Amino acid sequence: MNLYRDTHYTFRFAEDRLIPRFHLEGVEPGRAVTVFALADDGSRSHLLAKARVGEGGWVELADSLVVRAGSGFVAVPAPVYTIRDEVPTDAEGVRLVNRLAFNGDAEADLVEVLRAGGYVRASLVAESEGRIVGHILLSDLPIVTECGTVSALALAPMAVLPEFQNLGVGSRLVPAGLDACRERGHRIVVVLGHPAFYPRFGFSPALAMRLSSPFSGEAFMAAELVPGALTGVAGRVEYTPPFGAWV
């Protein structure tokens, strides 16, 4: 039997149960939820399935759940939010969100000094009720070549607040935010990233192979804005000051 459930969809059982489905009260039909497996404190531990709500509120699990005696599962829906260029006013937000996401402030400071120093060419919020719950910022990235230096833009930081990570805050946040650089004229774009993640916008280590810089590996990639922005371009990415810390 359910034991509870509190506003945060969060389910308990006494015994040993599979779940095939489960209902979420006050959700409407077609929005996103993301199950995580329940934490001995309460709180989200590991992914354990992605579905959507269907009518009356019950969510279909295309696998069932093993849950064990006194233990359950927390089923978050997708956060209601929007994503739009930073404004003046968005800037503490901006901190919380970088602090809290990377446990730290040395990505809260690179946003800050990046932006005061005019390096800053796209930098997007995705706000849920009022709140700031995601940032992603892209600067300028020069590629020196031996024929002259290329544009570029590298994309960093990319933050999401804890409470609302892998709830597809960041997918959406990677595409408009390269969209954004699109429509203002850039081309290229590198990133230090995760390589199971930022593939799926168009980055590729392989297209990153004749930029030298202070990365390697298949956590450096590029993504061309343009078909061939990167055709023939070999040179050096030149980090702008406010990176010094990492390279």
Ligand SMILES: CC(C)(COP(=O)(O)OP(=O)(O)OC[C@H]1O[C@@H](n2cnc3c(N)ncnc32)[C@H](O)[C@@H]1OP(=O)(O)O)[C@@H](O)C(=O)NCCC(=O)NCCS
The other form holds:
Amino acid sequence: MNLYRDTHYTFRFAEDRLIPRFHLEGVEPGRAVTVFALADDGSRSHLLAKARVGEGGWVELADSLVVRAGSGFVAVPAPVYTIRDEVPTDAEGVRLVNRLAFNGDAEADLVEVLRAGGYVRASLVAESEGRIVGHILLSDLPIVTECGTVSALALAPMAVLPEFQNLGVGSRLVPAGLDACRERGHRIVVVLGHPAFYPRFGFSPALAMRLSSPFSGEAFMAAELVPGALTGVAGRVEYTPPFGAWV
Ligand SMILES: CC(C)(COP(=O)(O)OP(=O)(O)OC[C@H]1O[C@@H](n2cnc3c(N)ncnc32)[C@H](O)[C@@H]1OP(=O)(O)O)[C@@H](O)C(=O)NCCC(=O)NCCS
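The form predicted in complex with this ligand is what I need now, so please give it after the form predicted alone.
The next block holds the full complex; its first chain is the one shown before.
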């Protein structure tokens, strides 16, 4: 048999194949799908394509996939999840997401110290089938200028469970976090993050150019929650004590 599919939408091929489209049984039209290469051990490897399920469950790819004999791909439909404010019973799930996403305890510890210190201004979770699959946290980051202190927030950390990464969860968490902060009266957010990811949400290194910090370069970015909020603001960002070991 040339092709088979398991319940995780894993496709394997016995011969070299060019795949312009594939079929997902039981997935409704309109749902986003992310396609990953298949690692030798059967797990997901790198991202190959993003697409949308069409009529009858067919997924048409913008560019055909080239699949070598014995290899294949995994198609993962976008998960169903909700985004909401963190509540006290989420603490364990939030810790797990941060530990698994960052492969260690440091960010999970940072979340707990920021929370205990009263520095958190927004902490949102993505929940899927009762499980916390993503988390974003924004905390105080005052900017000390010659004319006084301007309040701002640091976006850190932000994490999505490895098996939910690249499925769009982070791209919904960031705007939700920024909207929550704007509604709470905040005006400026600073992030040290992936330069290819954050600009799509309004962050830019240019907006952070007049802010001095222990970090520099294109990963240090700022965003205005209110247009013009950074106009005329030049100063030093003051990371709060929980960030002590990081700055
Ligand atoms: C970074 C992270 C929060 C993004 O969340 P996500 O749900 O995977 O993101 P989405 O599916 O919404 O978006 C994926 C996009 O982020 C990009 N991205 C993911 N990880 C990235 C990385 N390490 N560097 C640069 N870009 C990255 C992807 O390339 C993709 O871009 P595209 O939309 O242009 O294809 C998540 O991958 C994660 O938890 N990573 C490990 C921890 C981490 O790095 N946290 C962020 C610290 S700033």
